[in-house]
Structure formats: structure tokens, C-alpha cells
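Just the one chain here, the form predicted alone, laid out as C-alpha cells.
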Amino acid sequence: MACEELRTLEARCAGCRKCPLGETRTKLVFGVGTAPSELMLVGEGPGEQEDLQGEPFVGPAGRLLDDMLEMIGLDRSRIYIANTVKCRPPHNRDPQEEEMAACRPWLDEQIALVRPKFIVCLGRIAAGELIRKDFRITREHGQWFERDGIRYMAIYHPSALLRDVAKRPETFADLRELRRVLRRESGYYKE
């Protein structure tokens, strides 16, 4: 049912026009992954690849996404995946405030669908946009809050892994911290 709600909801999210992004895009890049799922990641916006294949962490950063997910025993075939905008920002820049609000009740009604009881954000640009406005990911990545039910942890975006290798370590441990909370509180690691 829920899978069913996100793709009418995606199908009226692709006529939006209520920010300069939906005029430029190649493809909506809406959300994949299954729904409901206890655990969501939210990154920060399409790149280049994403635009072109209308699906979220398809490139160079998917990849390592993927790797990251696998250290921790999960797939993405069982979580859902979306970011805090729907259509790429020009030259990959950072969404602005402004993009960011215009997509954010697409996000919420995600959230609401989805369901999750963890969401992970990818980056200081969703963790921004889902924790707090102030949010600085050198210092409180791996760290958990909890709004409204949902308890949320932000890591750095892959984008970011492969650009500075040495906050690979960082980011490894805030995965084992993931895979701790998970495996005591979810049905991800339940036989």
C-alpha cells in the first residue's frame, strides 16, 4: 500500500514547478527503495548520474554508498532512499534554502509513507534540513536525536568520503554505531 501512495505521490511531484530545479532537470529523481521500512537515508540532492537515470546514489557516491551499506550487513532493495530536493541543482551545488523549502512537503509526505523509525542523513545539507538548522557535521556525525518518534543520525555523504579519504575512519564507526542501534531495536538483523 505504501509503495503504491509513493509513486501516486511521486507521479504529482513530477509536475512541480514551484522552484527554478524542475525546469532544468533531465529527470525527477524522486525516491527508491521499499516501503514502509524502518530505516530511510536522506541525502542532500541529485548529481549528475542521478539526473540522467532519475534514481538517487547511482554514481561514484552510490557505489561507495553501497559498499558502506554492505560493511553493515544491509542492501538498499530493504531501506528507502531520497533526498532533500527531487531535481539536481545546477553543477551539483548545494540546494538552497529556498529549493530546499519548496521540496520539503514532497519530503515529508515521504516520511510519512515510509514510515521509518531511523533515518540516516547523508551530509551537513540534510542534516541541516532534518536535525537542526546549526547542524555541524565535523562534530556531531554519528550522533543520535530524536524528533517526533523518529530517532535520527547524520554521517558524512559518500560524496564527501571520496573526495577526503581520511574521514573514512569517522564515518566507519558511525556505521558500527548504526549497526549496534539497529540490530538491538529493528527487525534488519533478526533471523
The other form holds:
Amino acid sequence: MACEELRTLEARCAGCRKCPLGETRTKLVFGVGTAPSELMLVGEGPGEQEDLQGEPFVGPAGRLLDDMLEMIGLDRSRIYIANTVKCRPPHNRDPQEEEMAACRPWLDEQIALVRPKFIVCLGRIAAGELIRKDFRITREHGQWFERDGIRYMAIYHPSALLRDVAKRPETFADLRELRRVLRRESGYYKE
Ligand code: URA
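What about the form predicted together with uracil (URA), after the form predicted alone?
Entire complex below, previous chain first.
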């Protein structure tokens, strides 16, 4: 039911021209996974491969994200993954404030349909959008924040982990913390 409603929402989103990104993208990158889902991941915006394939996190960062999920016994079919903006910003630049604001209602509707207990923000941009404007990823990654009954955590973006392997041990610790809480408070690890 929620999956079906997400498909309807995606079809509406495909016609969205509330910001200029809709004109330059190849494919809409709406989201992937299952709904309802206790865990939702939110990234920044589609890159080149995502733009070509229409699915979030399918490029090099996506392969690392799949490995990170595997580390905690999950995969993308059991959770839901979306981005703050659904269309690729040209040349992989950061999405602008106005673009994220224009796209926010789609994300809010996705969250309402997915009904996650936990949202993990992938990187500073998603954390700034969903947790707090002045979020400091270097200081605050791995910490829990609660808002409107949803618990949020931010971790380094997989692209940042590709660029700087020194950040990986901290991210592995954050993932272990996520798994600890999911073991206690979700159905993911129950037989
Ligand atoms: N980076 C993101 O933030 N999202 C994607 O979908 C791909 C790369």
C-alpha cells in the first residue's frame, strides 16, 4: 500500500519543475527500497550514475554504501533510501538552499509514507536539511537527535569516505551504534 502510494508520488514528482534542476537532469532519482520501513537513509542528491540510472547511490559511493549496509546485516531492499533533491545538480555541485527548499515537500511526503523510526543522514548536506541548519558533521556524526517522534543520526557521506579513508573507523563505530539501537528497537534482526 505505502509502496503503491510512493509510486504515485514518484509519478507526480516526475513532472515537478519547481526548481531548474528538473530541466537539466536525465532521470528523476526519487528513491528506492521498501515502505513502510523502520530505517530510512537520506543522501544529498543524485550524481552522474544515479542521473543515468534513476536510482540513488548506484555509483562508486553507492557501492561503498552497500558494503556499509552489509556490515550491519542490512541491504537496500529492506530499508528506504532517498535524497534531499531528486534531480542531479549539474557537475555534482552541492544542491542550493532554494533547490532543497523546493524539493522538501517531496521528501516530507516520502517520510510520511515510509514512516521510519530512524533516519540516517548521509553527510553534512542532508544533516543540515533534516537535523539542524548549522549541523557540524565532524563533531556531531554518530549522535542521536529526536524530532517529531523520529530519531536521526548523521554519518559521513560515503563519497567523503572514498576521498578520506581516515574517516572510515569513526563511521564503522557509528554503524555499530546504529546496529545496537536497531537490534533493540527494530524488527530487522528478529527471526
Ligand atoms: N550521493 C548522494 O548523496 N546521493 C546519491 O544518490 C548518490 C551519490
